[in-house]
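Heads up, the chain below is alone and in the form predicted alone; it's given as structure tokens.
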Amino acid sequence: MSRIAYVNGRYVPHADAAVHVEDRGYQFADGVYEVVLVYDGAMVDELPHLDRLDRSLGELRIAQPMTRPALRSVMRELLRRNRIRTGLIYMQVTRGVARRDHPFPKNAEPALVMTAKRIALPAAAAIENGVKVISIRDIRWERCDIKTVALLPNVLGKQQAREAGAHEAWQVDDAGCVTEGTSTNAWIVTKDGELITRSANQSILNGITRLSLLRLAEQEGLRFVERSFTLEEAKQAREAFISSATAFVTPVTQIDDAVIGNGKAGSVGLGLRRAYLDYAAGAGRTA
């Protein structure tokens, strides 16, 4: 079965999906996006993702492309047409098509594109072995809290990680503190067993999975705090892991040349991964 995309009011074959050359998302990266996990046939944290989409649109002063009930209807129809059981739904809203000029156009209509795809979950052995991350300088703009499509620094960082044989790159600010990964939030567990992740401000994207994990950590009785941590503190940590709608909770067992813990996934990260998958199969679902 060929994949189906949604483009500005029409369901079209994925191979034929296209936007106008003067769409401001293409010309200026003038748009935002969201990625929602689909797990065992249902969307996970759908409403928080849509809340964040609303916030991103508001911060860039882009109008809503449609009402929320209509948007949710399109999401479900796209999943149905693509027969997605476990996968991702991607939505992108731009300011629309207009003559290329930097100021906001007066009459452009916001453009909405949506795609869906299947994903395969990693094998248990891959999770147990964890992944490597490298550290890079954070060169992004000062509004990382907006989920904008302007991702060139993230692309360059992810490519640098791949060329270094790593899964992810952790971005480090001028104070030597880890902000986040190029597409994930960053976490460590100290030698005292305290779970640490950077507080949500304009320096990071407040991940929806991150927020769910904080709630789950509280339910599991884990000690945690939201604060900055240095790259050196991370390298000395007992555990480290990354989180996102696609990574769930993925243990990090090496940062640059430093092996974390015993070089295998730790109990806190594995426990949170199990808790998150239970959440995705239960309380986090929307039909």
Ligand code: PDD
Second form
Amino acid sequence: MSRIAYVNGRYVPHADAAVHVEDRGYQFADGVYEVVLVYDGAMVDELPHLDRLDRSLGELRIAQPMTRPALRSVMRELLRRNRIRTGLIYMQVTRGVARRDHPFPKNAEPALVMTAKRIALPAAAAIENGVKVISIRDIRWERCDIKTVALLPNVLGKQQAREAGAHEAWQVDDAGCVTEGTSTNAWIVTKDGELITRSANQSILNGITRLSLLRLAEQEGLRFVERSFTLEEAKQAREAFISSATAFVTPVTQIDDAVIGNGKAGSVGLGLRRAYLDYAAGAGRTA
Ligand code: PDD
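Condition change, the form predicted alone to the form predicted in complex with the ligand:
Below is the whole assembly, all chains and molecules, this chain first.
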């Protein structure tokens, strides 16, 4: 079955899905995006993702491409046409098409594209073994809270990780503290069992998965705190993991050369992963 994409009002074969060369997303990375998990036939945390999309658009003063009910119906139609039960929806809104010039164009309409793809969940053994991350300097701008398509530092960081045989790169600020991964939020569990993730300000993307995990941690009665942690503290941690709409909770068992805990996924991370998957199959769904 061929994939279908949504491009500015039309459902088109994925292979033919294209935007104009003077789309400002293409020219200036002048746009924002969201990635929404689809789990067992339903979207997970759909409304928080759409709220964050609205926020990103507002911060960049890009108009909404359509009303929320219209957007939600495009998302559903795309899933239906692609017959996706477990996968991802990617949506991107740019400031639109205009003659290339840096200031905001006067008459451009925001452009919306959406794609959907299937994903396979990792095998239990892969989760148990965890992944390796490397540390890199955080060279990004001061508005990492906006989910913009300007992802060059993230792309370079992820590539550096891959070339080092690692899954992710944790970005480290000038104070020696971990901000986040290149496409995930970063978490540790200290030796005395406290769960830590950086508090959300302009130096990280406030992950929707991160927010759900904090709520689940609270419900599970875990001790947690939102604060910065240094790379050294992370290397001494009992557990570490990453979170995102695509990674859920993925245990980290090595940071640079340091083995975390006993080199296997830790119980807090595994417990939160289970809790998140239950949430994705239950309270987090929208039909
Ligand atoms: N990435 N931090 C960064 C820099 C991200 O790009 C992402 C998401 C996250 C986690 O956010 P959420 O829990 O809302 O997915 C944190 C998406 C999945 C991506 O770029 O593909």
